[in-house]
Amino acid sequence: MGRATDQLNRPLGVLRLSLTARCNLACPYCLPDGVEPPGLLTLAQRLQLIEAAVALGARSLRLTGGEPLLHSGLEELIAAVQPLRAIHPEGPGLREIALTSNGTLLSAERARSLRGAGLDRITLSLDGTTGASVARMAGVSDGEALLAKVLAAIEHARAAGFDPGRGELKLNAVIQRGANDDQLLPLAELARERGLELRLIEFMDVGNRNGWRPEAVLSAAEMVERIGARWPLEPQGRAGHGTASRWRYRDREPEGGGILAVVASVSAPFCGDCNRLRVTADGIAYTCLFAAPGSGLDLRPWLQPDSAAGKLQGALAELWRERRNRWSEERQEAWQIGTAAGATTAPPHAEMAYLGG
């Protein structure tokens, strides 16, 4: 069948997995409601999914949630998928497989079994450096206890192989003006000290229930524009599909801490080359992720054992044949015409801790 495009020739290059919809914590910009969708896929049906994406062109493998730790069978995935990996560096096959965290369950021996389990790389997440930010911005009462919980959980990814320098433990912040901007410095330079990759979220309009306003997005600019003004920084770019233009700080290498990620969905969007299908826990895929609650695909049809070999492969492949999301574009362009569509006549949105961020 071959590798598939879009109407957009974008090619499909990114499978984002959820295992669960569940969180530990109650961040306000994707506020998770901690209900788990009926028809949970099985580790077999996952599994499939997987195959038929690489057979499409999937090269990355990215797990997330909700919270993903909280999936018991996170590691037997893992090691299932490995047959899937690519005999050569350019050839068919998975490349990565990547997971995202808020890291409070990332306990020593975790990290260990998860990195002996084949995962590649580990994103953390930290929205702020002192207990009080940290409690506003994760939802809970104690900041303090939550911050230490991270901070060992980098050291415990560190300790089982995560190499930082060789981009497979990063950070990531997600970062709204009036909330936690003030964090914005304090971040780099924590960032900095432990010789991570920092990468600042824009906060985006994903899902209902986070208050979302034009207002509160700091922009990528400007955040690039208050680190460097102390920390001299120098253009990297934006790899081709990737999400998060890079800077490099002038008085450290690359491989010490010496990068700075921004990802601009709203101020800057990057939609002309999305190469990512979420698939959400109970198994419906969407191409966007600001896709309209109920518009993506249920595949649970193609994933029963009665199901025809080939039926899920041509289901996602027809899928994605039909994609032409561009909704951050299309907000960006209503803004510039000087209409409220992007902002108030929007379609809502599926929650984000369903379509799994």
Ligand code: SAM
The other form holds:
Amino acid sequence: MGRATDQLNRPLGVLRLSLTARCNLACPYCLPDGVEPPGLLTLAQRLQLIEAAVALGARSLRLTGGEPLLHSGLEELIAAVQPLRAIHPEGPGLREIALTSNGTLLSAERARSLRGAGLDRITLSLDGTTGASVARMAGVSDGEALLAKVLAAIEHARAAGFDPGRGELKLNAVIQRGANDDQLLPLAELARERGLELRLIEFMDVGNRNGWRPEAVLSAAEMVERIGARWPLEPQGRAGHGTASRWRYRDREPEGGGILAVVASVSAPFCGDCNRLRVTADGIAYTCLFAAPGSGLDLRPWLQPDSAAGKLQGALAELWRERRNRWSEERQEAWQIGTAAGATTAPPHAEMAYLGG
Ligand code: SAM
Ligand code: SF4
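Go ahead and give the structure of the form predicted together with this ligand, now that the form predicted on its own is out.
Below: every chain and molecule of the assembly, starting with the one above.
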């Protein structure tokens, strides 16, 4: 069947697979409802799905949630997909398996078992460097305890062999104007001290519960300007189909925490080369992060024990071929012509903790 390409000539490259919609935190910008959808996919169904996506061109598997470390079958899944790294009959196989986590459950033992199972990369989320900011951004009462856990998780991951110098361990931070933008420099400093790439994410209008308004978005350009005023930065551009624009600290080697990345999905959308397919924990496929709830394709009819592999592949290929989403760019265009329609009359979006970011 070969590599799938959509209506805007974008190839399928990344499968973001959510393993659970549940989370043990309540970040106000995400606000999971804590409800697991019925009909979670089994390990066998997830494998079928990943195999079909790889056959259609996906080279990267990103495991997410909710909080993916709440999923007890995580290591088993990672181990089970290893054979897909081999050359696939229809092209090269899977090149990387990555995980995005809030880090709270990443003990030394769990980090070792994930590495041992064959996980290549971990990105941990941390939105502040003080107990108060962490508590506010994660929706918890004891921010000091959470901060200590995430800082320990970074070291557990490093000790287990995830090398930040090779991009195997990174830090994500969502920055919201008026909520944690005072944490920009402290977060950059924390990442520099620990030799980690920090990825600063603009507050996005995903879901319908996070009270998003344009005024609460701190643009990536402003983040770079503020950090660059303290530590001069040089642009490195945005790699391939990547979401992040990268900047190099002039006083550092790139390998030693010398990279700052910003994800400008609101202020400078990159729909033009978005290559991500998202599948929820219950097997609903979405071709855009900003898709409307209920608009995804339920893959379960093709994920039955007696379903032929080709049928699932065919359904996914058709979904991808029909894809024409460029929601974030359309929002931007609406703003530019002054209607702000993208912000005020946009249809509802599926929730982030369900879609998996
Ligand atoms: N629970 C894990 C975590 O927080 O890393 C994985 C799932 S979370 C939905 C994936 C990523 O989405 C996290 O880095 C999180 O900070 C980010 N995220 C969630 N809601 C967001 C929003 N409204 N705007 C920007 N990023 C958001
Ligand atoms: Fe949980 Fe991640 Fe959402 Fe925070 S961003 S509530 S950690 S799923």
